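Given as structure tokens, the chain that follows is alone and in the form predicted alone.
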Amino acid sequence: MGDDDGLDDDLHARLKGYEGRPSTVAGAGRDPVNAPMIRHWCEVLGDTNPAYTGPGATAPPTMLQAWIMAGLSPHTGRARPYEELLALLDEAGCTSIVATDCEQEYLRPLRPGDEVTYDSVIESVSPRKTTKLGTGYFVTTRTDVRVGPDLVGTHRFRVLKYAPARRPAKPPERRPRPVVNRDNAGFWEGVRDHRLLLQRCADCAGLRFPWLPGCADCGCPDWDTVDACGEGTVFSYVVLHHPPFPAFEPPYAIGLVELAEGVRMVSNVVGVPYDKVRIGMPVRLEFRRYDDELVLPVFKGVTA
């Protein structure tokens, strides 16, 4: 992470007179410290310390932030200032946001009972940095926390508002290879030629897909091949949309594909929408080149 010289920033000067503004008048925690809270803090948490349980009770310090969160709802007592700051780095071209890291002071322990109001300002404004996200400006608000008159802890909070960096355009993902070993080298090779082969058993002559070193029904280990003809029927098929994957674009049909010659076989269904395929569904083998190594037999939807 470097520095860029902010002295001459005309926008850091800008930003510099947001410091010591509130973002935060007069808030108020949403509901008293308990002890439910507590014990679900504790809980997740894995903190066994007695401190935190019985009637002396005290809240966790850490929880500090805990009780003053707004959750879903809008944060009472919000300011101007903190918008306005925000508005001005995102004419600025920082539009994007992260959470970088938070400092707390612990001055009194909260009880049970207690109810907590704060003050919160913008504290500081960085000088333009560069970081492998992008360059922007670390905007640091305090948060001033109080039971009654008494502080009893104070919260930092620094968020980097930034301009997203320009990544490098990435090469087009590949598709996965098949795994070629001895018992399937000789269909991928009828592959790369435009051919379909299917194993036929030497003793019973009976087609079998995927290859297989061995008849599975009457166990001779002798074969030979024949080309399919193509034709085929969807037998049955899902549309897949999510997870995405490398190299492919969901959502996208594959189909349980029954040949003419009786066997079946898992491919993809182009050629018609994803969401026109049907069992039953004629289709034609094709064969298409996915990268200067990869061709893959697909199958083609025939449509009336």
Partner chain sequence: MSARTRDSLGGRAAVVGIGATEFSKDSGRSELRLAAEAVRAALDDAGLTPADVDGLVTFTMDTSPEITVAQACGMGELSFFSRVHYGGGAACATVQQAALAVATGVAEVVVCYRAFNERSGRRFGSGVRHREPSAEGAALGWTLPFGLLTPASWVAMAAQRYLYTYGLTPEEAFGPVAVTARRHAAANPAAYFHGRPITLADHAASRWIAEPLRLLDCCQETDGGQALVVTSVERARDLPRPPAVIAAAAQGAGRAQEQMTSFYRDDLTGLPEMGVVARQLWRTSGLAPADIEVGILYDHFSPFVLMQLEEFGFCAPGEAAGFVAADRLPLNTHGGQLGEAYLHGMNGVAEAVRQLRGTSVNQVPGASRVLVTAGTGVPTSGLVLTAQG
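Let me have the form predicted together with its partner chain next, following on from the form predicted alone.
Keep in mind that what follows is only the chain, not its partners or any molecules around it.
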């Protein structure tokens, strides 16, 4: 948690203006202090203090809030200044609220038959704070609980009204991009059209992969392309365990596939568990889309 020191905060100045103004006016307990509620409370908490039973019993002091709870429609008793304060915070984006702590003081014990009334006041509004939950303001209200004219206890309640911290939207993890340049762009254009194009030397007719602007066998710079038929076998493979990379979940298998045409390429062997990939396994080409711009030729294991 930290103060956003030194920042102009007009909102805080406006919120401070509500300090001392009412948040509840002339509230009344829904039930008088009574033995059944005391008994339930003690049973739930396992409190066997004899002061809370029999003739002359008092209510456990910590029940103070129980006598003033508003029931299932909790906001009906809010005074206008408190509604305005909350609305200002909502408008500023502080739309979330969380109770942070409460303090109570007990001035005299309550006894069955006491009928409580109460008034609440906006006691303080903190400067803007940044917490793990988000940035906002701590608002403390103090409720004075009375029986008749007598103050019997006070209940301080603090909430954080905040704008939820925006977790930086993580872009979906994407595979490394192919490295495309003028020498190999034709291959990746083919992949987009679901074609696996091999270069064929214009002179010696040798097929080659990877793409290069000349023939390693005869040096001829001219070439055209042929479509691979898509059949191949695993020539070698690796199962990658460590380190992990975004967009990949180790362990995964990478194959060096020898195509029926006699050239090799690195790709993924899919449709087969990583630990079932073997050298010599027949594979068949398919195209998979990995994100809005990446289509890759991969090879599906053909199992017997």
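Numbering follows the first chain given and starts at 1. All of these numbers come straight from a predicted model, not from anything done at the bench.
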Pick from Lys132, Pro243, Pro149, Ala169: which one is at the hinge where the rigid parts meet as they turn between these two forms? Ala169
